[in-house]
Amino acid sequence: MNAVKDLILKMADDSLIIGHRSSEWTGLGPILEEDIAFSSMAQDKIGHALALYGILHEQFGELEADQLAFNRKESKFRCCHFAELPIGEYDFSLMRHFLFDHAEAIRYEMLSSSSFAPLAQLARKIKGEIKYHVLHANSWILRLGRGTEESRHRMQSSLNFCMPYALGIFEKNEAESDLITEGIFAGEEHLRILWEEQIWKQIDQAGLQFPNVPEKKVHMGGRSGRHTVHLHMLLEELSQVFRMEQGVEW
């Protein structure tokens, strides 16, 4: 069961961290519509994390969600490096949103038929929410990719920068073969193949070029607890109130 726990934990940590990053656009969006959109998607992502931490607590006896989210050292987190990066300029955050949420949509579609019932049940619920995240990302990638020369250049530059990090989403662990054998999850390699096929179509329609990234350039390590400096700073901010008032019920 360790393989299932690892899978759920990395999904939950991804959702928590990228949800927090998306929330940082609240009040800063380039237009009011996007301010609201990123805030709403952040709420969804943190809700997904809560549900996944709940499965870990109920099915495997792990700590409750608040403890898992706010009271772990960074080396215990299993999020990918891509989720940790600061929000940067809007073009970066939008491209991260596009690449990450396409992977999430496919992952939850795959997990909706998982042999691990609690995860399959949750996946069938969450995939409906993420569908709208993907539609939002697609519309903006298409609009800006086909927009002005500057907007197209900025989106291509962001895509080139993001891709080595995005490929780190699919970092495998040693026990993945158990997930495949037991019908729990078809594996990160299969997910990556489906993801590349799906995003290539959208990138092509937007008039952008799909970057070629050598495997040695892919940012790995997050799944084994080796993180960027950005995660440390994010966790300090995220857990500040919790650590000041531990044991308090609001």
Given for the second form:
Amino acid sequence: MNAVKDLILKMADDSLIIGHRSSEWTGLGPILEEDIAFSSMAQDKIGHALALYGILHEQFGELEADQLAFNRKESKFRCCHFAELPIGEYDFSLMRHFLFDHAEAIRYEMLSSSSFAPLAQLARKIKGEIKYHVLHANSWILRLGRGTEESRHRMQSSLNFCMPYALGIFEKNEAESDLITEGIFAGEEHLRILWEEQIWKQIDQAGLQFPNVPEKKVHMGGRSGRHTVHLHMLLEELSQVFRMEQGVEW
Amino acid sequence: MISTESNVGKTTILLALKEVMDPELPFLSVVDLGIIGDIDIHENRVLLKILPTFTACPAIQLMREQIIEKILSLGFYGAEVEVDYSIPWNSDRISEEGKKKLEKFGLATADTHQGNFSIDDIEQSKCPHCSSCNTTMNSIFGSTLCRSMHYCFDCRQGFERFKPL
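Form predicted in complex with its partner chain structure, per the form predicted on its own context:
After this comes the whole thing, all chains and molecules, with the earlier chain placed first.
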């Protein structure tokens, strides 16, 4: 059962951290609609994290969601490095959103037929919501990839920068083979292959080049608790109010 | 005193819940919104399942409290509300009456799609003000998670739409 716990924890942590990052665009989006889009996606992602932490609490006796989100050491987090990176410029945030959400969409699609019922049920719910995130990302990648010389150049540079981090999403769990044999999850490698096929089509349509990333350049470590310095700063900020007076009722 | 005979009890509860409104759409009841799932009555205690429209719907907690309060006011000894993901809510669950109310309010609704919707289903919308189909989508995300933003070229008004899901 540890393998399924690891799987749910890393998904929840990814959602929480990328959700927090998306919320950092609230009030700063380049146009009102984009401000609303990133804020809405942040709300969705943090809701997904809450539901996933809920499964850990109800099925595996882990602490409650607030404790898991706000009161856990950095080394206990299992998010990928990609989710941790600061929002940077808008081209980076859009490209991360595109690469990350395509992986999310496929992951939830795969999990909707999982043999672990609580996860399968939630996945069937979430996959419809993620569809909107993917459509949002696709429309911007296409528009900016085919836009001006500057927009095309920015999207290509962001894609080149993001890819070694994006591939870190698919870092395997230790006991992944158990998940595969038990029909819980078909595995990160399978997910990565489907993801590459799917994003390749969009990247090609947008007139961008698919970057080639050597294996050793991929940013791994997040799934075993080794993180970038950015996660530390994010968690400090995220849990600041919670730590001020623990256990306080609002 | 309510009869504990299950069907009578369920009908009474559903009728009463027509008075519990979605706080984001205060004219639409939780029944018309289609979020009420199984209702189980045992020894005068009610266990009711709700299906959230979106996982992150911030109104769930408030609706849960109001549903409990309403059920207890009917004379049941106990009421519990659980969030249920085993049946995913989708926009087909909004009642016909609910769809009419949404349109009257100025919110477009989606046609029936049985959970499979394409980009066209999302972008193409009939204007709730003038019924024109000559419209465009401005943004997939709107003022709440369940709404998108659109514009009508004929009556030149912006409008929102209850997203297909």
